[in-house]
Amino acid sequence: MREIDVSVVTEAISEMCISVNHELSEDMRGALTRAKEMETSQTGRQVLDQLNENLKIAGEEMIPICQDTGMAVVFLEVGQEVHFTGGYIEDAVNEGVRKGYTEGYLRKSVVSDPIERKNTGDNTPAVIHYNIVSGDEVRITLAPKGFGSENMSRVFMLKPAQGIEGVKDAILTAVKDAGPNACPPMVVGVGVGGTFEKAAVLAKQALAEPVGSSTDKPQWAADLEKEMLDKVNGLGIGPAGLGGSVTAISVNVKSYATHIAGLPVAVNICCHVNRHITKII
């Protein structure tokens, strides 16, 4: 049994909140560079140039890469041989978010009640997903989610007979409906299977996958990613919704077992920054 003081988790998440809001991950940097090479529209290329310039300024001057610094989504993969000490792990996670957003001077965007709308003042609470895994390590993935793109996300409860073609139609429907509102070029996270809520979590996890990673997936999922990226880019929405050949820079698919009577599909869309960072303790 390995003991980990929860203060270590707090400090890790605090640092991650600041880092991920100021510096784009390497996979996303590479994706934006490739997007510029692929874009056929002059206006689209100008938009991509502006986005890359924004990233450069953000890194040099420690300015957030997007003014919407998001609601903190935290995935905790906890080894079953880990024993947390020094406090309650959920409190420790939220303290890390509070510390990171206040000390990092990041925008606080969370309200304590969805109807009364009073701001909590420190961007807590986070949305936390726990998973118990083998081993004695803790893997933390932080994905702050802005709501311009989050609001464009969808869940479809398809009939099994609709099959893979129904999944394709659902993805294209979600992206078409999103249009320019999701700040393209976007990353499209797709969850297929499970239940209503499991599909949504899968789609969120898919967004945090490295761009271009298709390992450990069924062949149909890897093929679907490639086909749907081409079809999404064929919609012509383009960077900033101003037209062009690069509407998305990646389509990431995750799947899970499901019931004989259902085919849940969730599409979680993220803007061009697609913030995600992982640390192992």
Second form
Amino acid sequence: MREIDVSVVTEAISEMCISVNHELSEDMRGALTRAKEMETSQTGRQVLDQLNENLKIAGEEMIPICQDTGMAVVFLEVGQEVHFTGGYIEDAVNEGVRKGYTEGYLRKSVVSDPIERKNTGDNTPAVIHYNIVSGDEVRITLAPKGFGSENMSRVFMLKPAQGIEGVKDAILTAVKDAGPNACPPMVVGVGVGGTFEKAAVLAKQALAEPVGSSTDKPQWAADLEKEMLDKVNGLGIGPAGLGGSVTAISVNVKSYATHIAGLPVAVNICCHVNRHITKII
Amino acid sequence: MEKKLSLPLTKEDALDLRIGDYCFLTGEMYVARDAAHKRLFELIEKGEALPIEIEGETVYYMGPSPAREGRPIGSAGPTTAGRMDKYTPTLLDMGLRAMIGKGKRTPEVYEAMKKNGAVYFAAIGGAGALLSKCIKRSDIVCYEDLGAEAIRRLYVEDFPVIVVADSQGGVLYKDIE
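What would the structure be for the form predicted together with its partner chain, rather than the form predicted on its own?
In what comes next, the whole complex appears, and the chain from above leads the way.
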């Protein structure tokens, strides 16, 4: 049994909130630089120049990359040998979000009730996904999600007979509907299988995968990622939706076992500000 | 075509603009998004006076991140305009001349723009740090309790936008089959 004081989690999350909103991961930065070289439209290249300049200003002057600093989504993978001390883990996570969003001059975008819509003033509560894993470590992934792209995300409950072609159609449908609203060039997270909610969680987790990484997945999923990136870019939506050849930076697919009667597909769309950071305690 | 324009936009300027025109805006504009639009609309429905002028004005759909000390504003890029579509035709009929946001609008909004000679600009979504550098002053006008959704008055210099819908019914965003 390893004891971890929950204040360590609070501090880690607070720091992660601030850094993730000012600096993208290296793979995302590299992908946006490469996107400029791949873009064929002049307007598209201008937009990508602005986005790269925006990243530079954000990091150097500590201005958030995007004003929508998101709802904090936290994946907490807790080793079963860990014993949390000093308080309730969920309070500790929310305290970290509160501290990070307040001290980091990040926007408070959360309302306490979806109908009454009163802003909570500190960006809490976070959306927290817990997983018990083996070992004595805690792996925290923070992925703040902006809602311009979240609003364009979809879940499709396909029939098994629709197969891989149905999955492809679902992805294209979601991306076409998203169009300029989702701030392209986008990252497309796809969850295939499981149940209604499992597919959606897989799609969210897929967004946090490194760009272009296709390890540890079935061959069909790796093939699907490549084929759909070409197809999505063939739609011509382009950077900022103003036309061009770079509509998506990456298509990331995750899959899980499912029921004999179903083929759930979730498409979680993220803008080019695809923020995710992981820390192991 | 690149154009430098002053705000408030004149009626002639708005009528002359065409989709694809790349513009740099200098002057004052209002900032309002979802919750502020809802409140304004409730006042209109009750026939009460609005806290801001609509006639001839420009509204930027945006909710900034908080300003650090010594800066007028935090990150300040556009939000999705389509969420305001329910309220927009009424505001256009009241004389709203220009909107800045991102993404597609409903046919009702494009019709009301034609009828009233208005223009819809897009700013680059997700470039909030870059765009904040063009904002020289930001004051809360009303609805401070809404936090990031309060109505603000900005003074901007050479704020970069592109005309994505014009007063002639032109729309730059393509429909994808």
